[in-house]
Amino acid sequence: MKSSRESPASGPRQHLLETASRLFYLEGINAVGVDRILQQAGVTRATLYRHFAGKEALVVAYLEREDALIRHHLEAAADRAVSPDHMLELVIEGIAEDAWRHHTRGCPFINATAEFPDPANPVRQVVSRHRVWFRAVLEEYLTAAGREDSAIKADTLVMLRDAVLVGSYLDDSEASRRTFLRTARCAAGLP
């Protein structure tokens, strides 16, 4: 089952990464062994080690891919936004859509953190960099929209994103989506 978020395979490395990403997200990183990834991708162990130092490097690439997808979506939203308030609305709608349609099994970053508890681990470092960037970009959008206390509001929106991604998986996804949209718009000072 190929996600609409995946790009066409551009070679063995990309195909391997897409396969591993799908399995890691759907089944859990530690639950999926290298042999299963190789079998599903239809590649050899030599191909894996030609492109990645090992499973941990593949996990890092998976999370970097998730980060790149989110950055791409925010860049696309910035291209469409007609005002700072519109950008905030697009970001909030994008988060809700992501939790409802794409990340239906929780946040890949939170899920990875649960499996890699050591903050010094390279996997956790990717998660930390992503969260610092995401919070900073939200603060930038809030500041551009003239919001006071943009740092506090950015912290709130990050927390709400975490909540909708987890809530959409654990509870009624449509109810989580509606609650997130209402609460995030209020936190961002949108009508």
Contents of the next structure:
Number of protein chains: 2
Amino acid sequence: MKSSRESPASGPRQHLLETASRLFYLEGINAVGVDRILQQAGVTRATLYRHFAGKEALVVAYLEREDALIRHHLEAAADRAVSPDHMLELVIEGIAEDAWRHHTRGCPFINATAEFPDPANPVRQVVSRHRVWFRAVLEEYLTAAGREDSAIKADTLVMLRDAVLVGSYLDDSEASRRTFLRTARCAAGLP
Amino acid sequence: MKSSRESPASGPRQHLLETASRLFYLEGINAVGVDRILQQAGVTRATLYRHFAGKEALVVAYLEREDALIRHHLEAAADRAVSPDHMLELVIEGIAEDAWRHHTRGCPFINATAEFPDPANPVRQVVSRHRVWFRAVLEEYLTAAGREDSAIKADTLVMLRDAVLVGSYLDDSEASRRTFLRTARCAAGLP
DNA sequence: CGAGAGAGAAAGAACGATCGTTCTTTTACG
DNA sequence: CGTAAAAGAACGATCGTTCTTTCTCTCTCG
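Requested next: the structure of the form predicted in complex with a further copy of the same chain (the form predicted alone having been shown above).
Entire complex below, previous chain first.
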């Protein structure tokens, strides 16, 4: 009894969200209209407005999905890590891998912020929550690994993550990756 | 003989460009239509399309103006510098000051790139040229100051500049500034 | 058991508003 | 008087959203 009323996430809603996410990320949010999303997803307007309140809700869901994916990746790394130091190394390698393989069009959150100037906008609040969470997790890992000034080191790693995502997109991705790995390992107190 | 045909830059064109630049930067490029630019500038459509080929040309002029402003700031710093090391310090302080005081809505080039996915687009080419130039200038200053691995250090400083511009906008600008100054001075081999 | 009423979701036309651009008219100056 | 710039109406296209219609099940009652 997989009622589409009680849990409609698996069906058209999920497909719609994935299609919209791809377009939003690859072409920018304001640049893609609902018509193209609907056309690419193979659904009609009524389907969209049944599962989402509007385009902005779709954008929020897109960023929340990105946030969930990153949290999932981090949890997977935490399971594989054999020590706090190893965890730091896995996080740094994971960021480099993500910038090099998946997020080749920059950071979804930074890009979204470029198009949403109002900090009170729900879209911006998703971005803020994600960044606060990510910084806190980094600080936690640094503290667990016994680092001094873990707050400062976490700030540095957040900045470097922003930098490698932007740099991989705008400049030479290979050089950005190497620069990131070197500086991030240094900032995290890794050999 | 300041003919408005031979050098129309001083008059309505300059005013239009400054108005458009402010709106593009503060609200995003795709988010501001020509109507609002015209309204805020106090001119009509005909004036815009006389001085610019279209909105895209206006965007290109906006970014070229940002590029020119940064080049001007760097030249001013070069005049004040009393030594290569001092020049490096001035550049780093200038970036921090710029992110903290003027560019509080992120980097105009990074933000523009979020909205223009096509690398062949004229807008993107302005961004590329700016970044290549900036990186080369940094490397030149580092070499002049006798630093080893000036290419690597230049890459690092470019990344840190991206990071502080993004971080000042999205996170706590004071913390971003401090983190940038510390890491950038370290990367440049400054005390 | 089968026909029909009814609810729910999808399809697609249509809405006003705004997008960037072009055109015709008016104004101003040499 | 003639030329060029500015004013503003108007263009088709697209924006995000809403509305009416169609379809498809399910449940019910004859």
